[in-house]
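Below, in structure tokens: the form predicted on its own, a single chain.
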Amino acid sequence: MIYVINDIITGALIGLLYALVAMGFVVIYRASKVFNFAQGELVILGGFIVWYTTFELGLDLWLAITLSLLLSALAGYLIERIFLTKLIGESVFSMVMVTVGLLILLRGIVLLLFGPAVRPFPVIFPLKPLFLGEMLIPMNLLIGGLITIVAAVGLSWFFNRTRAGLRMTAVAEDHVVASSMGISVKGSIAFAWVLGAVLSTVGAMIFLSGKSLTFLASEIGFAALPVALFAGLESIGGLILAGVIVGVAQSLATNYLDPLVGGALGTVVPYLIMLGILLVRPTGLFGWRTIERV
């Protein structure tokens, strides 16, 4: 029984990591109504920035982390300025296709600059696990879970209680109406991309701390996709519950069902949960229902 409880706790913490990465999807979507298919590439870009500032520049760890977050914010801002700002007012389909192209471009840039070699990632969080009786809890995931909850609370407050957050939501609803109200559409969307890039870098630090770094780590973006769609693309708080459900289900399926079916079921379960909830509620578990007057 103790092993089952341990698997549930570890699965919940992995799910919270997915929720943190999925927060990047939601922040950009809430400001622009665009689903960013390149979120995983933002994670790996942030990871390589942390690696470069730590090992290549040889900076103190905390200085390297601070500089990495600033550089990630700059990268998010430049991506929006270069590729998306000219598409304001165009169809959502056009903007989504740009993010697909961005996925390929960022992956190519990472390969061009850093190559396919496996590199060590700095130890940012303690490697020694936390022992609770017979249970073993990874410290990086535990700290990451706390960071995810704090980030979710802070961003929910920002979007629901501050003028800047409400302006970003208004921009997502209608660019023309928001602009006529004096709201800076370009500024709101640029800030969302800055937030998305910073969240991705924090996710990379939790995910990769003390591990190896390759461009393949961007796959965590696809792992976070079921959490984002399960919760609903407008709900930041809902990501916590969705992440825990998906993470626990994946952990139990991997540890107890995979041996029975020969493996791989654990990787499929999150997508089965996502499809199941979308068949019943297309906007996701906590997504907004749009009411239109005809």
The other form holds:
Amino acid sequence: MIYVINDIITGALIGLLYALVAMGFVVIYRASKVFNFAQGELVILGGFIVWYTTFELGLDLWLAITLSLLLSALAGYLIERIFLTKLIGESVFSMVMVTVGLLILLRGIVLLLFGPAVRPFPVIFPLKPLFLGEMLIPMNLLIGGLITIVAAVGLSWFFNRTRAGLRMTAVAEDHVVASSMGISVKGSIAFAWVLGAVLSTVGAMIFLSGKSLTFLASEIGFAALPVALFAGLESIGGLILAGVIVGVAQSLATNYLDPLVGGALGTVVPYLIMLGILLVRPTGLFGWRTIERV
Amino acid sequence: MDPSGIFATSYRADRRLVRTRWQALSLILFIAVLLAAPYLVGPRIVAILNIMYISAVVAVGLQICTGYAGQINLGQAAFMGVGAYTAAILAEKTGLSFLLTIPIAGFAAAVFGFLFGLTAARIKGFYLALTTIAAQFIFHFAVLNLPSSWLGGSNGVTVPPATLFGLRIVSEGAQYYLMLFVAAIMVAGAFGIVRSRFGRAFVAVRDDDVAAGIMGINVAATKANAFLIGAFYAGVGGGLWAYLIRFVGVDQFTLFNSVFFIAMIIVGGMGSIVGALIGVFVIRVIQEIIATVGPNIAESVTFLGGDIVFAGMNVILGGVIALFMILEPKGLMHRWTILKSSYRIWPFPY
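Coords for the form predicted together with the partner chain, given the form predicted on its own:
Below, the chain from earlier opens the complete complex, with every other chain and molecule after it.
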């Protein structure tokens, strides 16, 4: 029994990590209606920036973290300036395809810059697990979960209660209408990408803390996809619930179903959940139902 | 736009694909060059041409699904994989003739694609892109986790040579003509499909599915059909691939490969069969150049390491997709059409 509870807690915390990465999707979507397939690549880009500032530049940890966040914000800004600004007002297809192109491009650039070698990643959060009686909870995931919740609350407040956040929602609704209302579409999208890149870097810090880093870590982007869809792409608060459900389901499937079927069913479970959700309720748990009129 | 002096006097003449003597002549010349290719160029180029024919079949299928019907499909390589595995297993276990395995491979992929087409009836835009990505993951999972006596697991399946009327196709020349022949049939069929009522329904649904529904088109069925046809083409391409490489493994059909096919139709031009063929040619040539030049660069610039070919492929492919979307969203075919009409109306600007 204690193992089951342990699996559930670990699964929930991993789910919260997915939710943090998924928050990158949602923030960019909420502010610009662009779905960013390259989210996982932003995570490894952030990871390599952290590696570079701590090990190559040999900076103090806190200084390195601050610098990394600034650099990833810059990277997000540059990506938006180079690729996305030109596509304002274009079709969904163009936007999706550009981020798919970006996915491949960023992966190649990271590979060219840093090579396929396995790099160490600095220990940012304490590695020692927290013991509660017989249960043990990974400390980095616990702190990461708290960061996720804080970020979710903060960002929901920002998007739902502040003028700037509501302005961004207007941009996501319709680029042309928003800009004719005097809202800066470019500014809104740029801010979203900066935020998305920073969230991805924080995600990389939690995910990789004390582990090793290769470009294959970008798979987490695809793992976070089902969470984003489950919650519905507009809801930041919903990500927490969706993340926990997907994480727990995956953890239980990995621990109890995998030995039965003899394979990695756990890795596919989030996608099966995603397919089910898309079939039954395409807008997710908390997504907005838009009414299409002729 | 036609050259001056060409007037169609009947509807049939107006809808013809080959309208002038010059067009017929250049088509015949093109076919003659393709037929003579094994005698004109070395075995390496013949091998590249074989790959191009297979890619052409798959990319034309994707063009029908994405370019004509507007259904974003990021899982074309998975559909191709289903076809490749079907053909490989049939050829290995039952020894069926090439004439049977290839259509069956196509149908198997079509059924797999149709399942995702059904979701397409409910969702659109990038949600669809996500389900097709899920198709990609589910395909991988299925192959790697089903008992390895079925699909060979991570070891893959070796494929016996194609048999046709009791003959074994082993020589390079025979293989070349087989690939060329099947690819030619499939491409010709695609021209027919897009001119038929199915093709017109696809375009109507792509341009505005609400309006298409009002006009009496069954939108859900049309979307599912688009996936069915696109996946059928991918399956046939996969079957050819199995016979050409004589080995099928799950790593040959990744998301990366799916993106490759999308890059082909974007570069060539969305909504044009000829565009898809141009895209196949351009992308495969670029790929070949990177594969040839890459190792030399890796030798001279040592700090980059040996993975430069893969990395360079990523950078160029990603860059090409992004740049084309930003600068030339209608693809090379559009540019070619503009060039042609400005030549025909010269010296007038329009």
